[in-house]
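The chain below stands alone and is given in structure tokens; this is the form predicted alone.
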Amino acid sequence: MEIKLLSGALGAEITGIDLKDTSDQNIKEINNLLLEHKVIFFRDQKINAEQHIALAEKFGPLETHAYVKGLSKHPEIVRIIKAEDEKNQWGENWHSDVSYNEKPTKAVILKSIKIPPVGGDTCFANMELAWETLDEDIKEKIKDKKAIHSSLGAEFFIEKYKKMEGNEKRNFDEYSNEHPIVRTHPETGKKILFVNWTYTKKIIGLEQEESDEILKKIFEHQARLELTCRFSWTENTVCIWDNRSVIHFAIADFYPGRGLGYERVMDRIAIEGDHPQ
């Protein structure tokens, strides 16, 4: 096995394991690698679906999407699709994945099926550093407090991506809840600051105006370049990052107004969280 890692932040790529390899001892290297890089990447992964399925249960029960319906043969798969006339793509913000629920993912496991020949990097960025590195006095702001995660923060998605399966508008307020601000990891017990700039908007117990100031603050801190790593994407990659401690932005600069239109499909199987603690 071989790493190279993708920037000082967070971030691996691997060699020399098959994900094929559902074996516990298997499962055990990857989780471990997932622990300590936040974000890992397996080049030439050439696992169909039922593979890519069964390799995702070994971490824990599938989550069904809130808002987007899986493949009609494996509703555990969301296929993410850009298609060549659209500008937009998926995930275009800073955010992590659905902490708006209840129980927010635990991981994701996303492998590329079509990949343009330029363009549509993914940036990761790092949240239990973001924590280490905030200001102090911001920290003292929200000890202790919780923040509202809405899916409100979807609406963008909807109404930008028309060739997603099953992504009509539905109840977005059914999927509203309150988080610690700071959440505990439950397998490292590092201290994260879990929110992000797509979902999370409003810190309980402060007026809506002094919660827009900090939480600006907290998400411009978050984007900071040296938080981050960034991928380029190859076919048939397959890529898992614990979305308790990262959050992402998968950039959408492949759009037909550049000459660049070209389509863009991954499969994404999420595992479901915990409540964060």
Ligand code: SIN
Given for the second form:
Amino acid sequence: MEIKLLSGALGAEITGIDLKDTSDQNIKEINNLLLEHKVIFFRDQKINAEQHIALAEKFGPLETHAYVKGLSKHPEIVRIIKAEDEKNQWGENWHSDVSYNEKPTKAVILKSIKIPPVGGDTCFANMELAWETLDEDIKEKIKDKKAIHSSLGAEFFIEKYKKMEGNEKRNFDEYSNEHPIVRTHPETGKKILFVNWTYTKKIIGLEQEESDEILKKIFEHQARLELTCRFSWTENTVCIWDNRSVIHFAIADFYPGRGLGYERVMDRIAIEGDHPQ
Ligand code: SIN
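If the structure you just shared is the form predicted alone, then what does the corresponding form predicted together with the named molecule look like?
Now the full complex is given, and it begins with the chain already shown.
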């Protein structure tokens, strides 16, 4: 096995591991890599939908997305498509997946199906490091507080999915939950900064103005480049991220207005998380 670090902050590209091997030993090794690097990538993994699902199931029960339908043959898989004529794409701002849920996603296993010839990278940021390096005065103010997370933060995305066939009867109302701003990782025991620009709306117990001011500083801090890594996809790459300890940003830098009207397609399976504590 070879491990190539993507940056000094987080992320690793792994070679020499076959994701079709779902033996306990292989899964333990992958999980250890995930806990250490927080987001891991495996290129040239020609796994089919069944193998993708089998791999994901080894990490825990699979999650059903609140308002996005899975593939008809494989409902566990959500196909994320940015069409050639679209400008925006799923995940195009800093977020951690479904942080507005009572139990936000534990981890995501994303497989690239179609990748544009240029653009469409994804960035990740290390929220353990973000907590460690946060300004001490801010830490003191927020360390025992909770924040409200709301699904309405992803407005563009909701509008797109409302219009999709099969989604007519889905409930697109707001999903909202409160979570500790600093959570403890259930496997490593490390402290993690658990807020994000897309979904976190207010610090409970503060006036909106003060909350906005502090959240703005935190959002700027957690996106500092020295906390991030950036990955350029090739087709048939599998990425696993620990959604508890990273935020991520899918860069929508390829679209018709720039002469880069390409399709990008990803298959996503999410694993159920726990109540952040
Ligand atoms: C996501 O934000 O969940 C998807 C990331 C990507 O498509 O790169």
